Each structure stands twice: as C-alpha cells, then as structure tokens.
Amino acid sequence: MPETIASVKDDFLLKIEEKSAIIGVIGLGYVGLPLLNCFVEKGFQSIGFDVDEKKVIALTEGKSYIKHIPSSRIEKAVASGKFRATIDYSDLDQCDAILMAVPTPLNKNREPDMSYVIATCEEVSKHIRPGQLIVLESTTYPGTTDELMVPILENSGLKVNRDFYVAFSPEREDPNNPTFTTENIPKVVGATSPEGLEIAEKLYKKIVVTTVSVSSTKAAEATKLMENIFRSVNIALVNELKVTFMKMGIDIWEVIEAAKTKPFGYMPFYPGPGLGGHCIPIDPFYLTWKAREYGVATRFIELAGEINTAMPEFVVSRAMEVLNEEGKALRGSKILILGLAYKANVDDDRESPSYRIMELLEQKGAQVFYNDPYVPVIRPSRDYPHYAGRTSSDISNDYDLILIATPHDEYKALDFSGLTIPILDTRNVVQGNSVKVFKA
C-alpha cells in the first residue's frame, strides 16, 4: 500500500483514539438510533441522517419515537452538543465514518428488495471523499457489500482500498432486551481490506465490549444469516410439534418446560402465531435467493419458512373451531386481537403476524378489532396500508372471541377470570385450566 495511504490509515486510527473522528449514521430506526446514541455517549461528534423529516424534527427537539428508547436519552445527547440529526445528505462529507442502517425487506415475490441500500449508496457516492470508512449494517445476502455496494460507491471516481475503506458489520439489536444492548453485544466485523478491518474494529471497540473479526465481508454477511436461520428453523420445528402434539391432546408448553430442565443438548424455542420483526421472517430468504445463483436448493430453510408462514392460517382455523364449539360462525363474529407488536413489550409491529391474522379473519367475514398498549394507533405500512389509523380497543366481553397474539406483560398481569367469552391463546399467556381458554 502506498505510503500516503498508510498515513491516511494512521491518521484515521489517531482520530478514533482521540475521539475526534466524526461519525455519521444513515437510518435512524431501531438499529441506527441506538448506534448513534452510543457514539455520542462515548464522546464522538455524530450526525444522524434520515429521509423522514418528522424523525429529524423529533430528535432535534430531544424526543424519542421508539418506545424503549427514552426521550431523556435523546435530550442528553442533544444537550451534549455532539448530536445532530438532518435530512441533508450533503453533510456526509463531514463524516470520517459513515454507518448505514437502512431497511432490507423482501418484495412480493420474497426476493431481496435492495432499493434502500442502492439509494443510500448512490447518495453516499455523491458526497464521498478520500479517507472515509463506509460500513453497511443492514442484514443482507453474502456478496452485497462487494458486488453491489462497492461498485456504486466507486461511481464517484474513487477506488475502494485505495481512496476509501469499506466494511460490513451486521446489527444484532434485540429491541427492549434488558440484558443485551448495543454496547454489550459482540460486534462481528468484516472488511474489503486489512486496513479497513483494522479501522472498523478500532472504531467499534470504542462503543462495544468486544469485536469479532472475520476474513471477509461475505463471512460477516453470512454470520448474521446463520444466526437468524438457526432461530427460524428451530421455531418452525416447535411450531410443527405444536400442531402435532395438539392433535394428540398434548400441551406443547408443558413439554417445553419439562424438556428445558435437561442441562445439556437442548435449547428451548417457543411456538407462536407466526414470525414477526425485521429479521427472522426475512433473512433466511436472502440466503435461499442467493443460493440459487450457485445452483443450490436450500430445502431445509425453505421448509422452515413454509411452516412459519402457515401459522396465521392455523390460528384462524383454530378460531373457527373455537367459535364452532360456541355455536357461532366466524362470519359476522366480533374478534379482539390482543397485541399487534411482533414481540412482547415493544412498539415494533414490523412483519407482525397479527396483521396477517387480522386480514385472514376479515376475509372470512369477521369483524376484527385490536388492543395493544404499545401501538395505540396503527401506523402506515407498505404491506397493510389499509389498516393505518385504526385505534386500540378496550378489552371487554363485547366480543365473540379474544385472540392473544403478543405476550405483553400487561396481558400476563391481566385477570381474565372476569371474561365470559372464549380466549384463544397463542402465547401461553393465560395460566390455569379455565374451560374458556383454548390454545393455538
């Protein structure tokens, strides 16, 4: 490597050590905002970028729009003078490191939708300058960084590993997890050059307990996919066992509690009404799509996906059975779904199976309402725009069926004994042997 480039690397490392490096984070959602906060709290001048002006205004005023991130944390960041949010991407040239945390959803054909990554890289390429580090944190298929991201950035006329550095470091956020946060979750890092890896590792070590370096960006991309495919496959297994055991009159939840007493060779996974969130329902399909390029059929992964995506239909069929036992038809019945968030105690409803259940029930003629203390009003979404604006309803006996879809603590603390209508519990929330409680 030429002496001048070596000196650029050394200057970068010195800036990181002295905390004079300016950090830019693109995408201020559930991943980007905590990441930005961490750098601010460690003393780095940081700039957050987002296309949503409402988010930028809220952050500038010290307000959080994510339930588990308190506004007090944003207020403190703003007051430090080291935090700033903007929609003006021309400020990217001020940043030494640019970390990208943008959505990577699937399209209607369950193929990777890379439009957000492409648009962001195109924007970065307009403002890139020599000596910068560009890192992608969005979960994606192996090869994205090298094959998609780098060529777009090089449209600037600059060359990777000569003029700028590129790395991939997958996010590992688990919203509202009280034990594991951005700071104490090990950070996997892969780069397109040894110099880029050294810089990226040193940068992340300033905000996380440890980094785990791998040989390439592809290995880092594959690491995140393996983590979530592992979960997807095991959840599919326990969902299949749930259906099988139910036919046999066996409670899957009782079996799991007994099985997890084994101190080795077993890890508990839990069934549910379907998969939700920004990772597990989506990430496995990134690998199945990319594997086809190499002539590989990922049958195990695809089967797990089929089982998990079929769970909302199973829940609806159970609702029909329960109502039938009450002498009622699904068509015309009033059903209250408890929980729109994809997991307990968060306001994140991305990919939530509750929406699919709601849609299926309505297609069969039911009147569907919902209750969620974390989602008082349904926000606009790409997949279910027609539900935007609906508001949370009270829990009462004014329905023909209550369907528990999310195990919020508020529901676990609720005394259901005052309800005289049947309850379909997909999350083992209601304890006891009430004849009005059914499992799904």
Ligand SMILES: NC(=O)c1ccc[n+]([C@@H]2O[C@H](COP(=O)([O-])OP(=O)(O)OC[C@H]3O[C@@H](n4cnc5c(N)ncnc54)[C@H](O)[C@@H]3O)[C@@H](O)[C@H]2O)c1
The other form holds:
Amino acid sequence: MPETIASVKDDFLLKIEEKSAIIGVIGLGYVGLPLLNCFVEKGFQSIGFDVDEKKVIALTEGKSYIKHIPSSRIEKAVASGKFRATIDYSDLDQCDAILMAVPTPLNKNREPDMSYVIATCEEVSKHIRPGQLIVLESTTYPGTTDELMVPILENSGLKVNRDFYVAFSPEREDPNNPTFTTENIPKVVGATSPEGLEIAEKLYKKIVVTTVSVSSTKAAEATKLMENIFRSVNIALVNELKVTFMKMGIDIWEVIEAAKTKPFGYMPFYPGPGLGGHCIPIDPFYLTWKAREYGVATRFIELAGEINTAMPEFVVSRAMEVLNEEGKALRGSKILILGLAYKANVDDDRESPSYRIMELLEQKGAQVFYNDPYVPVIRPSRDYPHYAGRTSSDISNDYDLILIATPHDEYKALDFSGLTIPILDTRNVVQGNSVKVFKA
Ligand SMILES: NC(=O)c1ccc[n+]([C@@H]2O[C@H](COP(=O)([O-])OP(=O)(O)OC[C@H]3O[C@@H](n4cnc5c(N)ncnc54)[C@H](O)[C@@H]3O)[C@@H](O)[C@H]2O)c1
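Target state, the form predicted together with this ligand; input state, the form predicted on its own:
Below is the whole assembly, all chains and molecules, this chain first.
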C-alpha cells in the first residue's frame, strides 16, 4: 500500500473513534435521510447534500417530508448543531466520509438508469481530496463501483487505493418497520482495498449493530440484488399459487397460515395486486441487464417479473367477475380503490400497482376513485402524470365495488359491516363473515 493512504488510515480510524470525522450523505431520500440522522444522533458532525432545494430548505427548518420520519427527529438534529443540509457540493471537501444514496431507477427500456450515480460521482470528483472514503449505497449491478464510479472519481487526478478509499455498502432499509431500523440491521460492506474495508466497517459500526464484510465491492453489490431477487421470485410464486388455488376453490391465505407453522424450510410470502415500491420491481433487472454482458439469461427473474406485472390484470378480471355476479358491467361502474401506497402504513406510492389497476379499470370504462389516509392528494409522477391532483375520497356505499389494494392498519381496523356493496380484497384485510367479500 503506497505511503500516502497507509499513513492516513490510522488518523482516519482515530477520527472515527473520537467521532471527529465529518460525514457527508448525498441524496436525502428514504435511505439517505435516516442514514444522516443516525450519524448525527451518534454525535458525528454531518452534512446532507441534495439537488432538491425544497427538501434542503424544509430540513434546515427542522421539517421532515417523509411521513414515517417525524419532524421532531429533524428538529432535534438541527438543534444539536451537528446536522446541516445543503445543495452546495463545494462543502464535500470538509467531509472525511462521503456516502451516496441517490436513485437507481430503470429507464423506459427497463435498463439501469445510472444518470444519478454518474452526476453525483462527477460532482464528488470535482471536490474530492486525499484521504477521503467514498461509499456508494445505491442498489446497483455488480461492477458499478469498480467500472463506473472509480474511473469518474479518478478524473480528479487522484488514484483509488492510493489517494482515497472506496467501498460499496447496500441499504437494507425497510421503511416504517418498527422492528428493524437502520441501527439494528446488519450492514454488508465491500471495499476496493483492505484499508478501505477497515475504515468503512469501523465507521458503520458506530451506527449499526454489526457489519458483514465481503471480499469485494462486486460481492456487496450482488448481495443486495440477491436479497431482492429472492423476494421478487417468491412473491411471484405465491401470486401464481393464489391464481391456481383460487380456480380449485382453495383460499391461499388459509394455506399460508397452515404452511408457516412448519418450523423449518418454509418462509411465508404473501400474494397481492402486484409489485410496488422503489426496489423489488426494479432491482432484479439490474442483474438481468448486466448478465447479458456475460451471455447469461436470467430466466427466473424474467418469469417473476412477468407474473408479478400480470397481477393488476388478474385483479381487474376479478372485478369484472364480481360486478357480473351483481348483474353489472365494469363499464359505467363506480369503483373505490382502498390504498395507493405500495405497502401498508407508508406514504410511498412509487411503482404502486394501484395506479396500473386504476388505469386498466378506466380504460374499460369504469369511474375510479381512491381512498388512502397516507396519500391525501396524488403527487406528480413520471409514469402517471395525469393522476396528479386527484384527492382521496371517503369510504361509503356510493360505489358499485370497493377494491382493497393496500393493507393499511386503518383498513384492518375498519368495520366493514355497514357496507352493502361488494368488496374485492387482494390483501386478506376483511376478516369474518361480514358483507360480500371476494378475494383477488
Ligand atoms: N427506499 C428504500 O426502501 C430503499 C431500500 C434499500 C435500498 N434503496 C436504494 O437506495 C437508493 C436511494 O433510494 P431512495 O429510496 O432513498 O430514493 P429517494 O428518491 O427517496 O431519494 C433520493 C434523493 O437523492 C436526491 N438526488 C438525486 N440526484 C442527486 C444528485 N445528483 N445529488 C444529490 N442528491 C440527488 C433526490 O433529490 C432525492 O432526495 C436507490 O438506489 C434505492 O434502490 C432504497
């Protein structure tokens, strides 16, 4: 190991121990903001960077813009004097460690959109200084850190493993899960050098219960993809079984409850109206794309994608059947969708299958309304810009059908017995023999 970086390693480790290392987090979203908070709460001087000035202003005023992160937490962080948010990248040179948590979506051809990572690395390369640790946390294909990130950072004239350290450490955030928070989820870390690994692990051990080191950044990148592919494939499997069992007159929910009593070799996954969120519908295709470079077809991933994306069509066909039993056509019917968020008790509606269901129902001539206590007004989105501005409607008998798409606690607690219209339940929310409930 060349002189420069070896000599700063011990200083860096000491700074982490003494909590005098300054931490920069780029991208203050669902992942970056809690990460930044963790460092602040452990006593590290921290700076958050984002291109969205509105978010930076809100945070500076102590206001959170993410429902499950209370403003009181931000207020406390700001009051501690250790939290600062900015759009000015020139402050990056004050940081000892720079952690990047920017979006990694798919483009319209369903290929990795690396533009956010590239833009961020370009900014970092303008301000990088010797001795810094740069970590990518965004979910991405194996090879991103070595093949994409490092060359951009080296445009600065500095050299990786000689002048600065690089690591990849994926996020395992499960927003709004009270059992698992950033602090108690083990964190996987891979680096481009043993020194970088040692520093990155020491740093993360200040905020998480344990770190898990792997031999390379590629292995760390692959670990995150494997976890999410595992979910996508198993959700597809249970969705396929739901359709199959339904034809046989078997309730998949009852079967899952029975199967999960097996103390080994089985893990419950639950069916639904399709996949949603920023991760599971997207991340597997990062591997599919990269695998093509190696001449490998990822057939399980493709099949799971097909099954999961077909679920909204299945739900709509069930809506038609249920209305038919009522002597009604879908065309002209008024339908209320319960839940726009992709999962329970969050306000995150990114990639939510509810929008696809809404679109399919409207294409077939239904009048569609929604209710979601977490999404009072639909925000502008890239995929469904025409729905922006629609507002949440009350739950009542003024519809021909209610379609439950998200198992919010508010719906689980609801007394459905006053509803005389049919309810199509994709999440097993309605319990007991109340009213006309149909599964989808
Ligand atoms: N949300 C999750 O539950 C979750 C879980 C695990 C991993 N991830 C991964 O973490 C990464 C971030 O996801 P997220 O959900 O936090 O996204 P997000 O959209 O909530 O936040 C990203 C933030 O980055 C900002 N940003 C975009 N370009 C920027 C730039 N050039 N410089 C500075 N800021 C920039 C955006 O304004 C936004 O505030 C993604 O790769 C995602 O796949 C997300």
